[in-house]
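Just the one chain here, the form predicted on its own, laid out as structure tokens.
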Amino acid sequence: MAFNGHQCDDDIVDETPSKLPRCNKEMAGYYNNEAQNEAPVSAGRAACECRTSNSTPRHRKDSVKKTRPPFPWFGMDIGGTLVKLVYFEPKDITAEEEQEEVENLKSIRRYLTSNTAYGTTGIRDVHLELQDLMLCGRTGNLHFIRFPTHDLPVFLQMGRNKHFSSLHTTLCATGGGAYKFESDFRTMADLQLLKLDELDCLVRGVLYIDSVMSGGPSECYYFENPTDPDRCVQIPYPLENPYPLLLVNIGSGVSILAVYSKNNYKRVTGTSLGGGTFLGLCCLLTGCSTFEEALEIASQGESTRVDKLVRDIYGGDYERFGLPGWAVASSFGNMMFKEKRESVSKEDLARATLVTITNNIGSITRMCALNESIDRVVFVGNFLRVNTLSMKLLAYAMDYWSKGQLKALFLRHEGYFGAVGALLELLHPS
């Protein structure tokens, strides 16, 4: 599929291998912060960039230069709750390029990279930034930006004010909002959206980010001793030979994918009880207004005052049924009694809501893993952002109920993979 006639490299077959071969002691796509400042190579150009300079024809580089899309390079994932935006900031701009660069492009780059907050709700996640990344023959930094979907009109107005449409006319976008807000992009900002499949972008983004993080801090990790505050630690987990894996994307709702190879995956199932459910119920039950506030309130509560546990039903005779007494038998089951309702706090209600949503996701995930005969489960999505409570619950639940056969894995870039996949479609159209 062509993007405004631009194709970075006709010889590129795929830029998201499960793991890239080493070349000259460097991993292709290496995320390098070492003093040598060696330029990392993107996965998509691994085959050609690993050669010596003498074996790379000059005309090949010229061809790449002529056919890659013009700056700026963006990828967007417009979800039901959050808009995720990735922006590639070129750092190898020559003096000639800088002189020719139009003021509109300079203005956008300065605005996005000199701020960590945009208005009252836009955030650039500086800790996730990937530096010295090579994409489509250019070296630069990849920035990760998010803002609530209900503030999308503010983003469109900013694009209009900075004359974004004068630079190029199409944005690669995925998520339900790419369809819902397509006319708004066109009428409010004079921008055309190239709508991309959400699952394609998600898988593509996960595999790519994991590949370029191979030489730096591990993208994938798990929790050891998740229920013991004194002994709980994050352990890096290399996703070498990652297939098959179960990919659980937790956003406003939940989608579960079985991934058998980079080009072979399917949506197994999902549930409407996700991050949007947690926040919506917390707003009703506690009066909070943001996800961060809901999590803070939940961290101070005790869910067992709200939920009915197995031991509450069976007394001391539950072990012969093979059930632990601490397991939840009925979420919010204690709230049917007036005296129980009067004794709980909003913190307890928020914690019980979080536990209910997380346990439901864990239960469905475990059944999918059994049905698909997959023992590796990767959880992603913005529901997990700053949400170690749910991650530890998922880690413990997967391990306990599978008797150690399932390991819950997590990725540092959480909810940005769809946007990364959209950016890759801009640079390497499929």
The other form holds:
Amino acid sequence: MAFNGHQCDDDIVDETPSKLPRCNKEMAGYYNNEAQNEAPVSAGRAACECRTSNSTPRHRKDSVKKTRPPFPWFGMDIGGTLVKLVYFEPKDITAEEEQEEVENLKSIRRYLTSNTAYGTTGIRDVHLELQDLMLCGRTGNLHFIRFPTHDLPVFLQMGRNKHFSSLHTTLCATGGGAYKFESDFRTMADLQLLKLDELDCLVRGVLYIDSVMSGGPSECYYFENPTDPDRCVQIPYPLENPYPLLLVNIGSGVSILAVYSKNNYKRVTGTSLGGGTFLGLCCLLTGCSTFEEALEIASQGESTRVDKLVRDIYGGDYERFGLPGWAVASSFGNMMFKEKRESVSKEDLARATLVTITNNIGSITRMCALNESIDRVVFVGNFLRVNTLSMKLLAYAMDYWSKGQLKALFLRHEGYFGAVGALLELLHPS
Amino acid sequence: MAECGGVDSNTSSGHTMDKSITLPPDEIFRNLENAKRFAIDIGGSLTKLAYYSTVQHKVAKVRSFDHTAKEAACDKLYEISVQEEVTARLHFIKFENAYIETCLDFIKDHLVNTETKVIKATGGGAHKFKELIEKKLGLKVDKEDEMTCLIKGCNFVLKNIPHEAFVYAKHADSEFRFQTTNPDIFPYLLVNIGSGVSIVKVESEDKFERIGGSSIGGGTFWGLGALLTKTKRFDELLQLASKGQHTSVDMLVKDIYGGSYGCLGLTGDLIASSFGKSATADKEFSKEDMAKSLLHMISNDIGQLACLYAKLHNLSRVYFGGFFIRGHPVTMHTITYSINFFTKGEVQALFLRHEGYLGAIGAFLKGAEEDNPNQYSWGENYAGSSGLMSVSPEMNPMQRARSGTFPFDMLEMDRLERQLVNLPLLQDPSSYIPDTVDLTEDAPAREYWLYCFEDALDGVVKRALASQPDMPEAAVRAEKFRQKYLHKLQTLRHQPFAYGSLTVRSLLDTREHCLNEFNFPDPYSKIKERENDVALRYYQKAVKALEELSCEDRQFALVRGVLAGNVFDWGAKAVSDVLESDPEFGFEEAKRQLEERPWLVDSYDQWLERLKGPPHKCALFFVDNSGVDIILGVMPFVRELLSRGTEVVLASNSGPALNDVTNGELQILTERIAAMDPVIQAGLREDRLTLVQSGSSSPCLDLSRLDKVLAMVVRERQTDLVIIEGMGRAIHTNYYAMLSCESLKMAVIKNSWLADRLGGKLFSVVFKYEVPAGRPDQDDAALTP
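Output block for the form predicted together with its partner chain, input the form predicted on its own:
The complete assembly is shown below, putting the previous chain first.
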């Protein structure tokens, strides 16, 4: 593969796989009002949608075709714990294309789309699949796949077996693993990675997914009555004017970004107390080994047996400082005492770990929001996957401690935004 | 969180009372006979007891004879008497909870005062011991809010103890870097790390607010640490942590990236996910590594929150306290690291020497509000206080097991007679550092001075004994003094940071405190009297000789006179040896010993030039020794200033120190001189010559702690010249002091080691005349009150 960076080469008309993806100024913007008005359901504000409508000038269609990279289209995010992969499956393949399509490409497409689990640890999140999406003039489905980072060698071996490198595609990857495993990709699978900054991809992915989802099921939502199980409901939240926005990405660790516009954002801070800490401590404390397991155990426990609450010290609220009795005064504070250590269950410990990590993220987030004067916070990252407990806790903590000033928002595609951003970079190099 | 006094530790050796231990009555719970106003702060493992007491002290007083009567009948200049004086002292004692009953019994047995009805109590353990205290002492336990006590205590130590706050730097030459006392202590942030964390913004004496906190605190370290490592004690957990490697448990940036995350400036060694590597069921981790990882996780988290709060409230002074911090180098280091990381060095983590006492001090102050302790200045008594890390927290269990001794720590604070304030003429009070050399950081200088003070100790003991010839028990006290001071020197050799920055001044002050402790208030009183007497006889002759000189020659002779006079100093070993062996060593001889010009530091020409200009409005003169120095050196100089039309304020020590002239002595001497000299007489009569006390009893000079009256006089007189004389005041201290008006620092270096260091030799002269940058009239403006 001869990819040396982003070059423009307008002379090249065909779609020979060895050719470079090209820049096209007309394609550059995300937000194109014209596009928004005319786009079909899924297109939303994303300018990269090349519509099938008649109003599209012919030459634009051509230029799209020119700059379109060859299939397959992947975006990859290799994190500390999980690898996130998005795959665009074209559904508008013509008979002509079908004939031309090489066997290797066909085989990859079939393998990915006909399974929902790969090997023992790879999973396709079917419920997140985006159907009939239009990307660069092609209609298709966007698939969301994940597997543990420690299984990356298995993935590479598969890529080798399926002769992935013969497709001469560009593999856009982000996350720390894109750097760490770059040479493994080269030596084990003969693949050259295009490494992308993870925060760039994250921001790009979040803004994109939200935009394509705006006509369908809402990508963004919040919790109403987060503490009342009977009345707690998810309410769609239109992120029409998303800026400024605090974006909290909870993976193994946590990054907090302030996003002011589509290409103006900064990393405010981060914390090492993240999803990795939750799972790491749970494994040590309960002997569990997976995130799902840890969450399952936590859901059955009671953190108040482990934590020392304000009311444990003051008998009730500490009114002088406006601290409610139910607030945690010391996480794991009761565990200083031998008899209490002996009386708690694994479930209690897992729950306390979850509550401790979640509350701490909430607390740091709230301080950042105050310092940056931002009142909307979007929480993303795989720590929140199937983790309604943490989401409700965050929702409640944001609301309570800010006296209703801060709103906690969540996105359905939690952990996949980096990978989506990487895919977008393949299609539209910035 | 809000709970600051720590936690109940039923995991520690607990409450098994060890009654076999006898308390050393001379050392602990001193002055109980007069004790009143008790306060107690009972934390998770340590109890802090506070009480107010009065101390009977011998003080030296001088009184003028009635000279108008029969002068011949008496061959003495003035009467020296040793009187009993009562001074107020605060006692704070810290010991392990295990000894609480033993201690209460001891107090009950020794407590004579029956007026006290109430004991103020604070701390998490106060309720648990309430009944015991009430039963043993017959006092009603009156509980005070912990946070209020903590803040009150914090304000008190920050205001009254120089070098209270320090920055911790693990790998520096000196681990503890003490902060200069900023006269304006507010606003600040106090981060109290007990079982949870409370973040408090303190804006004034009475105004503070808990602006935030975190549940991840010392209790999390202890509780989670106990679960992970099966280690019960907090101290042991810290020890484990100090031996571990967190990188085997934590997921670092380089574990994810293979290297650093360059574009964000995140280095590879940064922790990306705490405990990120332990997310596996099939690997074992060592206790040490897990404890270390946990310590980093908690310290970083607290540091990060503290920084976010400091930023939001725009505060740069952040003090850390609570049982998580309390003297533990491990946690001070990790917190410091975290604060540096998150603020990129903009905010420093500050710690307090007496952090463990804050609650007890605050509770005491709450109970003593009617005495209004905040209207006084207080000073740390170096003789009675144990100093930082006297009992290392990690050492406690082992120490006890080994020797069966009773480990305790003490802080004693004396109420000062005068309220102390800044000299209004300091250019920048917040950056003023009195001491020229910080012996905490300068190891060769420390070695030398510790040796020097130890070497001189025999002479001081001899002198002390000689000052009380008719007191037979003086020998016993003198020996006790020797032991005490020797012990202090030994402590300082190993822990130079024990009382803040170690300086020549602190060594001298410690000696004075120890002498006072054993009732040697003024060992030099008789020598001073004799020398004053001799010098007075020469006064008129000296003045006459000066008057015969031309104006310009006279100026030089006056300066030489001050310098030669300053050679007479019993405080300097080189000189006291000469004075001892050759009592006839005279003023003229001293002049001959002086270095010829150009002096080591010589701005005499500028000074002479200045004298050709308009006279100064008012000169403030910090004087040094008795005898020749004050009478034949300083007084003629003062006389000249007065003649020039300059008002003079003579500032002398409030209490005795070495052979320095005290305010009491100077009053008498000045009267005697006035009787001989119409210029001085007129000066006194017309109120153009004023005597004030400095508020100090030290051979050195701290311009940030001076008598309030002095400061007032300085302002009223629009002082535009400050003269500082002598090695103690102008070289060991204030050599680099920047004043907002003209200043003159004059001294003779009477120590060959110091002379060598400064590039001179014995009896080299420092004559440093300085004019502040900027126009003089602008500086005047700063003076108007």
